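Listed next as structure tokens is one chain, alone, in the form predicted alone.
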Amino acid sequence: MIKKVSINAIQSLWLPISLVAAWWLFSTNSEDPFFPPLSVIWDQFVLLWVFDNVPIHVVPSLINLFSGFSIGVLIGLVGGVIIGTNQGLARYIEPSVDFIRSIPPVATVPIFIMIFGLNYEMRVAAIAFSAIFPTMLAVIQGMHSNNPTLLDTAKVFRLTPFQTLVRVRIPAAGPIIFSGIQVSLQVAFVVTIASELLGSGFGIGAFTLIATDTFMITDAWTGVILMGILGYLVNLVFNLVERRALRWYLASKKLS
């Protein structure tokens, strides 16, 4: 098992860490003032997030980000439950969702700088927007794909509407809201660097953008590459959490 783990760290591994090697040799001379070398890029980035600015910058963002996140994803479960478990109201809603889930997020933001200004609760509202619509359509899809036998299988044990959502609907969509979920939280990253873009002071996305504006390229490059480490750190939290609310849906993979 521990061999199993050992190889498809390895496998994972390999590209991402080449990639990296790659950059560091090809950029090891580089005299270019927007593309310094990838050891000149490290050594600053130490300086600044080991770690001086983390209170500052990356706080604040991951603050922003889970707020807005958590908000979307509970608005699009009840939202989701509501339209998946009734057909009528269905045909009346899911057209309007298709129509808001189609604007690109990031447009969005513009909007609620003019609704709340450029504060905290613009932030985390844009967020919460662009995180609910992924979540919301994964439900609709779990519900509407729950499997008849279940759903007879309830009724011969005679549960309620409710502990049949509960016990049987929910637990059967778990896969597929999950995977809904975990494009909310994709879509609120990005959206959470935009909101940081337009008037905020503190965040990865402001740092980077107050760097880019003054000419400090190398600092701006840190903040690129700390965005990406974060996105991935987070993903990474989401697929453990994700493994163990679906452990039994694994296992039952494995045995098939």
The other form holds:
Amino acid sequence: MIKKVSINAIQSLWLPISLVAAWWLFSTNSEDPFFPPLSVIWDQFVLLWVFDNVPIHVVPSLINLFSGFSIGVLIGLVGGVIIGTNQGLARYIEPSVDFIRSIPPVATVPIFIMIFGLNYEMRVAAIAFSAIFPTMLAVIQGMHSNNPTLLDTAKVFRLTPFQTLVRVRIPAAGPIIFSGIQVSLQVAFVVTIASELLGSGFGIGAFTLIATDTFMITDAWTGVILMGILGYLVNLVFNLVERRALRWYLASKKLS
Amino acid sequence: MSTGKVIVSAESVVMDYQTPTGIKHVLNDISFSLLEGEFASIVGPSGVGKTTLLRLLTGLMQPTSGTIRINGEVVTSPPPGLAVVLQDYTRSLMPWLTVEKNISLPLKRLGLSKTEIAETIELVLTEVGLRGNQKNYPWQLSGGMQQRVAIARAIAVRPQLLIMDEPFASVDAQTRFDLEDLVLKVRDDFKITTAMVTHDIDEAVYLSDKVVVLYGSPADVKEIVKVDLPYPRNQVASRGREEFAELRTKIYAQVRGLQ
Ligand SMILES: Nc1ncnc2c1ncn2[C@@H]1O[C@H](COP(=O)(O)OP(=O)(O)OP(=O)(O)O)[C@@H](O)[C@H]1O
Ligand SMILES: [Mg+2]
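If the structure you just shared is the form predicted alone, then what does the corresponding form predicted in complex with its partner chain look like?
What follows is the whole complex; the chain from before opens it.
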């Protein structure tokens, strides 16, 4: 067990550790104002983010991300279930959904600025909007790929439509739905940062942009690193939730 | 074994499938009936329409013409009092539910209390020899055990009628014998009228009171063979009897179109 954990750790950590080490090494004597030594960036990082600026820059970003993501995923789930259970409806709606989805999410931010102005509502709306589609399409696809034998079994045992949905169809689509939610999360993170680049004084995106504009290059670098760390942590939390919810799926795959 | 009351009747059932290349005429004119307590097998060559007939009996599909009645009522959707066991247990049990949740899912609608549900689960798992497996997931069990769970789930709803499509086709020979005897026992303990599709003619003779032989394309009922082997049946003694050999030879020839 311990052996397995340490092998896993080596497998996943060797590359990032090597890259950081290389960066550290090659930047030590850097005089280039745009590429300060990593040691300098690190000192500044600790100064800024442990934990003085967390309340004004990290917390707002995370609140935006969480609110927008939750709203978007909820709409995606409900919409996906409604469209996924109505074959007829799906044919009318899916092409439009496909079209909207192919607009790069970041490109919709200006539209939300026009509608809401430069404020909190605009950011959450833009994040939510971007999070809807990956989840919704995954739910539709998951419901359509429900195994016919399973649906027959539900019918013969006279499950109610609600039972069939909640106990059979949605769990069966669980693995596909979760991969859709994960994409929603990633897109929502990108839009969270992008939405802060305009007209905001708070948030990591805003911090990094302002730092760049005022030639505080080292500060900007700390912002970039912070985004990377946050993105990684958010994904990590998601993976833990997923692993818990799909335990049956992961364990049954391991056995077969 | 039978009280003479008709539970299932098929009357001049015709089934056509619409396919991209035209209409496929599968069942020509199928009529038979099943009395209370009877065990009937449906046999016939591969692709003759056995599964089709079975899906019609369960109300999952409607015949092109003719009628299926269960308890005298025309079947238009799966009726209450029906349970099924399918060949593909890996797809008919829900892998995200434990054994006990799989069994209790159809029970929730029957208005049973929590204790009654738990008692029923205990009872049916004991019946199929899987006591104590309540908290296991289906995929933690062997194929034969999973099919036992499917049988337990079926009898838990106290069905009047049990319909099975090649229930033992995916398990090894020894498990198959065990499951056949389990079905005989369950049927005896719970007095369930049973219809089963099988490829295995020996199995059909061993388990049944009557064997419905389908043949032809489109299929007709070639013959309904009565099986008078005495009860209780036994894998060694029943299969060793002279009537057993005669019946199986006869049905074998019919399925092969030799008679
Ligand atoms: N949904 C369908 N659409 C069109 N044709 C079908 C459909 N289902 C079955 N058939 C055809 O109907 C015929 C009978 O199929 P069915 O599955 O009932 O046979 P079977 O006797 O159960 O065969 P097997 O012994 O292989 O299980 C086959 O020729 C099959 O190709
Ligand atoms: Mg079949």
